[in-house]
Every structure is written in C-alpha cells, then in structure tokens.
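This document opens with one chain alone, in structure tokens, the form predicted on its own.
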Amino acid sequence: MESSASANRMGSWALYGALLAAWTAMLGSLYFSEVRGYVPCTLCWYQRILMYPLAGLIAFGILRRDRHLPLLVLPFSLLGQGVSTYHYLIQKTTIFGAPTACAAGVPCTTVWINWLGFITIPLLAMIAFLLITIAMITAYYSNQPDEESETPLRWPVVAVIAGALLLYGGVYAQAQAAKEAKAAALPVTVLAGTEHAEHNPVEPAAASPALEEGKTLYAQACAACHGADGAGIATLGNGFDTSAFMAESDDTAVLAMVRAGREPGAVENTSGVAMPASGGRPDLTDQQLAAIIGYIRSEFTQK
C-alpha cells in the first residue's frame, strides 16, 4: 500500500514537472521573440507548434485527472524533441550539409544566444521536451490514482501557471523600461555622434579592421535580415541603400543604433520588426561591428 502511494506521489510530481517545463518553454520563446526581439525561423516555428499546445494539455489533463493524459502528450514531445534535435545539429554541425535558408528569412542556422558556448535556442527546446517526454513516462508507469482519490492535486496547476505568467510579465515590463529609456536616450548619442564628423567612425579609418572580416560577419550576422545585397527584406530588415539614417549619420551612431536595437514603431525603422539589440550578436565586440559598417558603407551605400 505504502509502494502504491509512493507511486502515486512520484506520478503526480512528474505531471507538475511537465507542466513547468512546457510553461517555461513557452514564456521563454515569447520572451526571446517579443522581448529581445529575436526573429524565429522556420524550425523554431515547427517547435512551437508543438510546444505550445501541451502547456494547455497537461494543464486540462492534470485538472480532469486524465489516466491517458500521457498518450496524448507523447507523441507532441517525442516529434519536438527529434525537430529540436536536428535544430540543434544544423546549427553546431555540418552533419546535414551547408546552412540554408528558411522559408521566412532567417537561416535556421542563426545563433540568437550561445551561452557557454554551447547552449542555443534549440538546445533549451530540446531539453524541455526531454524533461517532459521523461516526465510524461514516469507518469504512465506510475500507479495512477481513482477518481476517489484527491491526487493529483489540482491548486499546484493554478500556482505554476500563475507563477510564471507572473515572473514572464515582470521581466517582460523591466525589459519595456529599458527598452524605453535607450530609446529616449538614442537620439542625444546621435547628435552628439554628428556635432563632429559626417562619416567618420568611432577610431580613425587606418585603425578600423579590414573590410575582409566585415564581408565575413555581415554574412553571418546581418544577411539573413537586411539580404546579402543589403536591400533589405520585407518584413525582417531595411535596406542600406535608401536608409537615410546611414546617410546622415556617423558611424559612432550607428554603432550606439546596433547596440540600443530597434523599435518596430521607430520612425526610421520601415520593416514593423524589432532590431534586437547588437543585431542579436551581443557577442561582437565594437571593433567587429565597426567592420561591418565600414563594409556596408563600402558596397551598399555609396553606389
């Protein structure tokens, strides 16, 4: 009897941990869309689909005590961790070939985040879909309890959704604020950026890294927004060569620019995208981005 309950408690836990895991996957997309502005790409999209819905399965499935709420959780978690998985192989191998470029733009290769050096995006997708697909099989093997039975409990669902709703609007309001305050204070690095020179970058032109390295990181940094040609593409990033702002403005503040980001509702933004900030790449470093300026300059700008 002691065995059973113990059993119960363990199935019970592993269906609350499934449901953290699905709502903490899915604030913290939202979040890296929303409020970082990062652009998802096409395998990114599949993940949510996949994802999304399970943070309102298991939340109904625990709350009606539903014996087969693992049969119906499975196949989603099992499909988003094989998606996730090979997400993250085409972004830190070359198993499956060169990079290509997804139907909406942005290569499914692009690495929004890297921290440590090897947690991606896709790795924590993955991750979350693990815990879950773990969770969800240590619940169907688990005693589950009759419907006379008071567990699972049922509050716990309501304290985990609430919990984080609550955390992912904090953070999602400092973000805002921060947001706001590097946009009011853009336009006075601007000015000052233009008191003193028209084009002249943050060190002098013979100190500024060869355009070479430019090429190279405006492929892998900025191309997948702005196009290869620097034209621009619709809906993701503008062109350089109708860009007034680059026109008009040194590159001291267009480096302050990439480093603040970008409102979609900012007047020179013409795209209705956020420009996360550092393009996404807090990775480079002000020489580096200074290289990709020079080179936009150099082939885009001054046809």
Contents of the next structure:
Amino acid sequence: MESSASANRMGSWALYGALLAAWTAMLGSLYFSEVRGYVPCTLCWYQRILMYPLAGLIAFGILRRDRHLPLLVLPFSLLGQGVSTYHYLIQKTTIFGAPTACAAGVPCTTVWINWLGFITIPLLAMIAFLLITIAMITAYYSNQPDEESETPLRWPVVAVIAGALLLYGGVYAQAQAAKEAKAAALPVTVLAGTEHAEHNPVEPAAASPALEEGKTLYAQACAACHGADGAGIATLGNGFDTSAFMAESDDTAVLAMVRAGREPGAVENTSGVAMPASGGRPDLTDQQLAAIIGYIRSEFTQK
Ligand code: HEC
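Requested next: the structure of the form predicted in complex with heme C (the form predicted on its own having been shown above).
Let us now look at the entire complex, which starts with that chain.
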C-alpha cells in the first residue's frame, strides 16, 4: 500500500530528526561544560542523565528497526521536558520561590547564556526534548505493524553521528589550541588584578578590561547568591556593603576565603549559610577571581 509506505517513510525521517536532536543536545551541552567551562548545576545533571542515553538508544533503535523505540524513548523525553521546563521557570520567574534546592553547589538559577534575552541552556534542552517527543509520537503512529517495513537507511544515522562528532572534535581542538596560546601569552604575575592588595584606595572605576571581566563573571558566578547589586540575598549570601570581612581583609585574604568557601560551622561565618568553595565554580582561575574581587571592591564595598 502506497499510503502506509509513505507513512513509514515519514516515521523513519522523524526518527532521524530525533537522532539529530539528541546528538546536538548532547554535544552542545558538552561544548558548554568542556569547552566554555560552564559548570552544570544539579538540574542540568538530571537533564543530561535523561538526554545522553537517547543519543545511543535512538541510533540503536533505528538500525534494529525496533518498533518499540518510541515507547522506550518517550519516558525519557517527557521527563526531560518536565525537568527543563521547571529549570527554565526557576531561572526566569519566581513562581517556585527562592532557589534553595541547588544552592549548595552552582545555584540552578545561574544563567550562563541569555541569547536574545530569553534563550538559556534549559530552554535549549526543553526544545530538544520537545522535538524528540514529537518525532517519537510521529514515528509511533506512522508505523504500520503489518506492513513489510523498508530496510532503514543506514547512512543518515552514520552521517548524523559522524558529522556531530567531527564538528565537536574540531571545535574542541580549536578551543584547546586557543587556550594554550592564551596561557603562553599570559604575564607572569597571575594576580595582576591584586596589585592594590595593601588595601590602597582603588583607582577610579575606569572600564578596564579586568573590571569588565570581573563584572561579567560576578553576574554569572556570584550574583545568584550575593545579588546583582552586591547587597546580598536573604538565606543565600550576605551583602558586601556592610561586610566587616571585606573592610578588614586585603585582596589576597579575600581570594583565599573565596577559594576555600566557608562552612556554616566556621567561626568566621556570620550567616549560618555555607559559601561554596570558589562560589561553586572550581573552574575560575585566580586571575578571574581577582578580577571579580576587584569589581566587588570598586562597586559594592564601602571605600
Ligand atoms: C551558593 C551561594 C553563593 C555563591 C554562588 C557565592 N557565595 Fe559568597 N557567600 C555565600 C554565603 C552564604 C556567604 C556568607 C558566609 C558567612 O555567613 O560568613 C558568602 C560570603 C562571601 C564572602 C565573605 C563576605 C563576608 O562578609 O564574610 C565573600 C568575599 C564572597 N562570599 C565572595 C563570593 C564570590 C566572589 C562569589 C563568586 C565567585 C561568591 N561569593 C559566590 C554564598 C555564596
């Protein structure tokens, strides 16, 4: 029957589309964490756990011509959609209240990318899960059980996987080379930003590159707990304007404290809340932390 054959073909293409979505999502998320250095939060990990198996599962299901593939994939994609939708909502709205669930490591409200003001990583995940869900439903209903089904084309599967891996490998290698070149060009004084460590009055806040970098990194790594204005957020992080610690310590001491974090039980702790080591961002270099501290000093602490 002509109609069921074309339905079958549509089902196959839906499956190839789902395969492409899963590989794009998996390698895209690896790109953000491994190349760009964005640390995944707890909710990101749940989404990864639900997405990564699909990259293999869908390829296997297509090659094996397994009619049950949609039934196997849908629980993953529907759950994933739920988690990413929830994640997006806590990033963009306050309907779930204060983000306490993830506050121990990288806060789930950390916004790494915000393209066009609304495209964040959880939104990209949500789209990928949705595309996979739609493709699976399409495939499920276009399968004709009694029909002699066509042999599935192997080349789209090979093309998707090989293309995705080649692209990722190329981007990764290029980023690695760029990183090495940058490290080689770095001045010997790693803590260049902490020259005024003796607590000298900070130079006027000219938009120096270090200050600009500090501002960006602060927004990514610290603002979720300390507030965009540095005034602190109740139950998450304290304010810098009223901080005796900031007033008394030089930049080296502040840097050491930020690196180590502060347990709720520590004698220095004033709020009873933990400050995670490096603000939950172990990837930040001393130089980057110094840039953040320079920014905090110039914008938030009393001079
Ligand atoms: C998950 C929440 C969280 C994140 C993210 C975070 N902090 Fe904190 N931070 C805290 C908490 C809570 C305290 C207060 C600890 C205490 O009561 O002594 C604190 C304290 C501090 C202090 C000491 C202030 C004082 O008065 O004792 C500094 C400095 C600091 N944070 C810097 C940073 C920087 C820089 C970043 C970003 C790289 C960062 N924090 C990210 C939660 C956070």
